[in-house]
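Here's a solo chain for you in structure tokens, the form predicted alone.
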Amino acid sequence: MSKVTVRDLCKRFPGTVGADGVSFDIPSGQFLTLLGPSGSGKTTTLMMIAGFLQPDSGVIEVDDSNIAALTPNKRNLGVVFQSYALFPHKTVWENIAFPLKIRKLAPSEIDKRVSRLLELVRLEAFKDRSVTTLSGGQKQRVALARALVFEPPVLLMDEPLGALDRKLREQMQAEIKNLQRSLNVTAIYVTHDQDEALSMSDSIAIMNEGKISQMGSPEALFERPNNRFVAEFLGGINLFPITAIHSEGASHTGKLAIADAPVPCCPPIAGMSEPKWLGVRPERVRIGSPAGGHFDATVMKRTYLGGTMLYELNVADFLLAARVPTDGASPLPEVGSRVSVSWPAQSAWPLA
């Protein structure tokens, strides 16, 4: 396993910026996800690390060795693409063995390593099959095995599950994470899927317009975003317009434009410009009896989602979302009923 350091990485294309001063550190054995919308710079950044794009400027280090000027084959990094990029005329075994053969390893060592990876990805019974006969999930496991068989210091993955259906994606997410942990390899993963990033990552870098908007653990980004873009991109969010934030000791309250009284919230992040919004996740909104919360609302709509019920609530012509567990612990309000709305102070964040 190896640590990765990226410093001030820049790449410009005609009429647009692919990466604008991207910097991050990945400790050895960690799983980092580059998350963002299309055109945010995540794939451009990954391709520069892989060597398929040459940066205009910046440093890419693996274990303190700058690899930015090396060709892809000299970087010795494992790469997995969404398209699999397998050799259709070769068997499963031959596809996985290919990186070892071009490195001229001894046949006994090739057989040992390929057998180990086949076991790890659970494809021992398929080793003599043509890859064209495999399912999408099996092909992706072959691609993963091929990328790992030569024991690269870093594994790079660009939307590797984008072509799979939801159920298979979820299965492969667990398999990739288990494989990365068992081999203790440092991984950089690109996706635009928020749930995928939250479930797989040790840390996430959320990208927008070629820059990292915020980087941290999945919990930190979800529970305490430091700007509106991150708050909106990483899951559902209610954004309440606020007119002021008042602090008194360790207590902080925000004056909502839709509420008569201030409501509890977190303190603004140090250095933040004047907050204009209060962000609250639908999962953190509590629904109770009227007159028992921060303000009263009317239930406009509810949508059953299995383990939760998603509510659309109206307060003073402002619509907000609440997601409530359907655990049978208490009756769920019907459409048209009046309810109270509240949230814990630590779940409301002032945002600029």
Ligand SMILES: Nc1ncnc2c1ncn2[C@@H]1O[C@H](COP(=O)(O)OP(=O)(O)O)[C@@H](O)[C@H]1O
Second form
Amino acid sequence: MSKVTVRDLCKRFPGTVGADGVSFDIPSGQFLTLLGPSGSGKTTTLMMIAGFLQPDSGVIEVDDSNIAALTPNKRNLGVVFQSYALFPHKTVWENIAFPLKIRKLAPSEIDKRVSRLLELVRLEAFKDRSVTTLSGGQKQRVALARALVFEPPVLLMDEPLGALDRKLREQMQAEIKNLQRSLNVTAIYVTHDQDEALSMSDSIAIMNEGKISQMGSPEALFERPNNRFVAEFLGGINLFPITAIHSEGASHTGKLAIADAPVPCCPPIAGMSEPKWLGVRPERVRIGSPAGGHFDATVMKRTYLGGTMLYELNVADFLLAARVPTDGASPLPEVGSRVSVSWPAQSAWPLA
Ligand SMILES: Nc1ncnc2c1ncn2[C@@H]1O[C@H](COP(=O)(O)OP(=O)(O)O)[C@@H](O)[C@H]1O
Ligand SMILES: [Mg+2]
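What's the form predicted together with the ligand like, now that we've got the form predicted alone?
Okay, now the whole complex, with that chain kicking things off.
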């Protein structure tokens, strides 16, 4: 396992920018996900690290040595794509053995390593099958085994589960994560699926228009996004327009455009530009009896989602969302009711 450093990676295409100053550090053995909408520069960044795309500028280091000038082969990194890119005329065993054969390992060593990987991805029984006879999940496990069999220090994956249905995708997420941990390989993973990123990553870099908008642990990004793009990309959020933040000692309040009394919130992050919004996740909004909270609202709509009830509430024509557990511990007011809205101070934070 190795640490990876990327500094100021840039790639322009005619009329558009692929990557615009991408920088990050990944400690040895950690799992970083590049998360962002389609066209945000995830694949461009990953392909430059893999060596399939030449950067205009920037530094790519694995364990402090710059690999930017090396051919993909010389970089020795494991790569898995959404399209499995397996050799269709070869068996499972031959596909996995291929990287070892081109590296001219001894047959006994090849046997040993392929057997170990077959066991890790649970495909021993399929080793002599042609890969064309496998299911999507099995093909992706062969692709993973092939990418890992030569013990690369870093594994790069570009939307590897994009072609699978949801249930299989969730199962494969867990398998990839277990494999990455047990082999202790440093991983860079690309996806546009926020749940996948939240569940698999040690750290997530959210990409927008070729730039990293914010990077941090899944918890930090979900609980403390520092800008509107990240807040909205990672799940539902209420963004209240604010006119001012007041601080008095350790207590902070925000003046919402929609309510008279200031509401409690977190302090603005040091050095952030003038906050324009107060962000509150629907999961953190509490609904109570009228006049008992920060302000009152009318229930416009409610939708039963199993574990939670999703509410749409109206305050002075501002629509806010609340998710209330359906466990019987919280009241579930009907459409048309007047309710109060509140939240714990630490669940509301200023955003730029
Ligand atoms: N080979 C290329 N030629 C021209 N434009 C490209 C090429 N590859 C990517 N782009 C453009 O660069 C931007 C980023 O693309 P990409 O890295 O593939 O995004 P993502 O993987 O996040 O969906 C997009 O606007 C895309 O159209
Ligand atoms: Mg892509």
